[in-house]
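For reference, the chain that follows is the form predicted on its own, supplied as structure tokens.
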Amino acid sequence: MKISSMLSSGGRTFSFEFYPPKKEEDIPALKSAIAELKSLGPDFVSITLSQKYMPKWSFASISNTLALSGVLKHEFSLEVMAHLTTEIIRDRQTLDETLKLVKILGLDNVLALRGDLTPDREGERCFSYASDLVPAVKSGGDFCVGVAAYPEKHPEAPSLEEDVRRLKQKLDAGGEFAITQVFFDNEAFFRFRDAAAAAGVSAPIIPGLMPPTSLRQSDNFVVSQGISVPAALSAGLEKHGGDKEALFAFGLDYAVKQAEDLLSAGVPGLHFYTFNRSRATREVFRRLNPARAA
């Protein structure tokens, strides 16, 4: 089923993220978790196409994370959204190649990336940013296509303003919803929703969320992406550093109470972060008790 079909129905959209093990001796440990999660009813569930996570720059590295894909759509019964990054589908010819593999898996809707810069890979890409890769997909087949969006704006981006004026393009090249970068500050989402609407956009954007219960995860994830970490926050992970089950417990209030706010100020839906781990986000939905209704 198609996520923008979902979106149009009036309910909200409740979603996982996951990636693809880095070794064999990863995969019982994410399907564990993957049947977890499965259990709370996800409306969709994606695994990341990062170049971090292909060590090889070939079609036949691609193929294999579409096939992680493939796992959670048939042996899960999960609808999933497959990535797709400018950074890593390099030329048309790849694409094409991709966007069979993806119709032979049976999947509905792709998310369009341009992704993350590797300095030391040589070549020109074919498909300089996302909203050159949204039309190509969706050229290349009958997909649903959602586009990522970012409400402290992307670190490349000179300002709010431009960064916005990105968002449109994408959805005017075809894209039909967003997902945000992990954020924590459900003002600065505010405000980023806001100006989009002011701009014209009138897609859905889904936050997308991290319950922030590891220090290590979240000081990683945090730098690498210039993501601002509220006072409040910044405050209760330094007092509860020392101790592992205070610090979950404080991170998983925190994201019950940011998801709660978010989804009185109807938002259209939850994607989740899971980091490949299913504890956080099972507290947070057990607590959210997210009955499907609007």
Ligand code: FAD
The other form holds:
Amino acid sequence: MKISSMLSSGGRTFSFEFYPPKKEEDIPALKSAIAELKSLGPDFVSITLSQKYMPKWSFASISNTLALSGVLKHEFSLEVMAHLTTEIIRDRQTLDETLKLVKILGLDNVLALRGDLTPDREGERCFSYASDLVPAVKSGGDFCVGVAAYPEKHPEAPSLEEDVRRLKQKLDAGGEFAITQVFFDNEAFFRFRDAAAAAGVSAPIIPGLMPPTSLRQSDNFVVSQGISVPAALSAGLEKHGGDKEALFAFGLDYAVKQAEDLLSAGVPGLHFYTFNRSRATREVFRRLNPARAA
Ligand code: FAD
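What would the structure be for the form predicted in complex with the named molecule, rather than the form predicted on its own?
So here's everything in the complex, that chain up top.
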């Protein structure tokens, strides 16, 4: 089922993101996380595409993403969205071959991204930005296409306004909804949502959440992505940083409150970055929506 149909029927989507296992030994833990999270009844799951661990093997990265997508779709009967990036899919032929496999797997949904830049890889790219990939995916089949959004702007963007214009561009090119980067400051999300609406964005924007149950303020992704850490979160991280379980409990409370505020502000869904673990997401979900998590 297309995610656009789920969103247009007025319901809220709850979704989980996984990445393909890096090593064979990671597979059992991943499968048990998936089984536990499946019991919560997510509307869809999404599978990342990255070449971090296989820098020279683009097609191996694509295969990993599609293999896990196939397992989730057919072994676990979940609705799946595969991520595709212009950094890995650099020409039309690779895109066509990838989309053929996406179709064979019976997937209806694709997240079209530029991807994290890999300066070490040589060669021309046929698609420079996500806005180039979106129409290429649309023309390759009857897919629902989502895109990424950045409440605190993409780190390379000169300003939030410019980044919002780029978001509109990829939605106008055929993107049907957006999922955001992780954020911890709901006010930043609301400002971004207002700026997007003022720029003419009408597509649903689904917040991306990561329960900060093991976060450190100095974590590379927080710093490199320019994700702000509000004072209340910062104080909690400082206070509980030396005690794993206390930090976990604090992070859960923070995430539940963040999610509740977002839901009461009418967001069209919540997307959880699971990092292939189930405990934090399961706990947040149980406290948010006990009926689903029963
Ligand atoms: P784009 O929309 O192409 O934007 C990239 C930058 O270029 C932005 O600064 C934008 O403002 C600017 N820009 C856009 N269009 C133009 C233009 N025409 N001219 C000039 N500037 C322009 N990365 C992965 O590698 N694999 C994944 O699976 C993955 N999944 C993700 C899922 C989500 C929900 C999110 C939010 C991010 C994900 N990422 C993933 C990270 C993402 O790929 C990086 O943030 C990447 O740097 C940007 O991708 P994008 O699709 O947002 O790029």
